[in-house]
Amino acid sequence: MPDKITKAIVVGASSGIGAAIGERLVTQGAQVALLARREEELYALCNRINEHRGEDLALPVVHDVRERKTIPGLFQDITTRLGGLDAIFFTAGVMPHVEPDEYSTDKDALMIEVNTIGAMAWFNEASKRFERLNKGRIVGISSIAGDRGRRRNPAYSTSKAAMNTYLESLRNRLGVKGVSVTTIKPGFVDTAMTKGMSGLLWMISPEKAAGKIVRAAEKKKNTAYVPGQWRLVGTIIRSIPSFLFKRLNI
């Protein structure tokens, strides 16, 4: 059997995946720290959680992934709040509309500035405490976009590529000190940033995808892609040559 998760954090928890992981681990009676920009969302889904379970196990703590120079003291923080920590799981991202069109830097930035390095700055952090203790999960959210460059948001799927070396390189140096990490691929994900999309192959909820994200975490897999069959898709549009890839409209 897999060992529990007992104390977590979850960055980028206040709706979405991360609300529905911070959900799942309470639920299993993991005490687990919630982070978000959004004060008010977050602090209703920590106290729907606490009443539900009848007992204080999430902690809401506001938090924008940009604001770097305050995470190193705010890990610490939580940590001894927590008394510990098995687990952190980085789930913020951003997805801003980009037109055919469009090429904007700012919104670029953005994608890179939360998704890419905001992953990073979380997770030197939890990579200095587990080597330290020779123990601990890191799980980062990627996507199946950062398989390959697609045309419809560039900045976007190099966010998920860069994230998807970045744990794997990870992966390769703490793994020798008995520290997992594991890449999540989710396909499409009933949330905010799908919404208005149409057509969408396999959408399953948020609830669904928390169950494979913390299982796959629980058994310290490297990579788990959310539902499984997008790891037969993903295999196919890596090996299709770059000069038929550019002629597809994905």
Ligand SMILES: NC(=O)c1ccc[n+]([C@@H]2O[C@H](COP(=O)([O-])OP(=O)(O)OC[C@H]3O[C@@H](n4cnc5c(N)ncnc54)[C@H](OP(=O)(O)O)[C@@H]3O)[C@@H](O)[C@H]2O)c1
Given for the second form:
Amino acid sequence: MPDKITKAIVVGASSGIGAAIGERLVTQGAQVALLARREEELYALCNRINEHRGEDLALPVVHDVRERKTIPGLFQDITTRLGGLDAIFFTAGVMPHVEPDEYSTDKDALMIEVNTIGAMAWFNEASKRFERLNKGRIVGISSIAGDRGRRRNPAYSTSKAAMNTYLESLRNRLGVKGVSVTTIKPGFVDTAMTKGMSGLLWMISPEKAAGKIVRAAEKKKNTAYVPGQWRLVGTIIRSIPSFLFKRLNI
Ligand SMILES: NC(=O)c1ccc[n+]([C@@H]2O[C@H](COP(=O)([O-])OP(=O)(O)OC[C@H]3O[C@@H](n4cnc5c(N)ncnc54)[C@H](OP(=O)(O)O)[C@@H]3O)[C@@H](O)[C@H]2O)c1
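Which structure goes with the form predicted in complex with the ligand, now that we have seen the form predicted on its own?
Entire complex below, previous chain first.
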């Protein structure tokens, strides 16, 4: 039986996949700090989860991952309030709409700052703690979009490819110290991020995605495609030679 997670941090938890991961963990009896910028959404979510559970297990923490300097202190404060930490999930992410002929450094910088640097900043704090304790779980929500450089949103693909490589490096550093590092590559999940997009293949609910993500973390998987059938697609997409891939509109 995989170990249950009892104390966790979810960064980017006011909506979508992160909110569903938080709810899932609390349903399993874990104490969870849920972080994001939107205070009203975060408090409403935590109140609903705690009322449903009948005890205060969800702790709302308002935070913008771009405020990097606050992260070491906030990490310490949260681990003290939780009385420990088993796992960190980084789900915060942005994907602004980018026109096919648009090249915006501001949008690109935002995606790298939130999706990549934000993840590194939180994972660095968790790595220091988990390495010292020889245990813990680090989980990054990447994307199938990081498996290749897609034409639709170059910086988004880049932000997720960077996260994949970063997590692989952390896994190689920390695996020998008893810390698991899991890269999650979701396909399409029905959240604010995919709102208004039509014809998306194998779309699943955030709750279903959260169940699979928490299970992958509990089983200490290296990489999990969510749902699993995307693994085959990812393998095929990664093996297409560049001279063919650049002709495909994906
Ligand atoms: N939906 C999909 O099909 C899909 C597929 C593959 C991967 N993903 C990835 O899954 C993750 C979750 O996305 P989602 O689909 O659940 O969309 P979502 O509902 O828009 O969730 C994004 C979360 O990130 C938080 N966030 C954004 N900027 C932040 C910042 N500066 N500081 C702190 N938190 C911030 C948002 O909270 P606030 O706005 O309150 O800060 C929100 O809680 C993302 O990393 C996304 O790239 C999604």
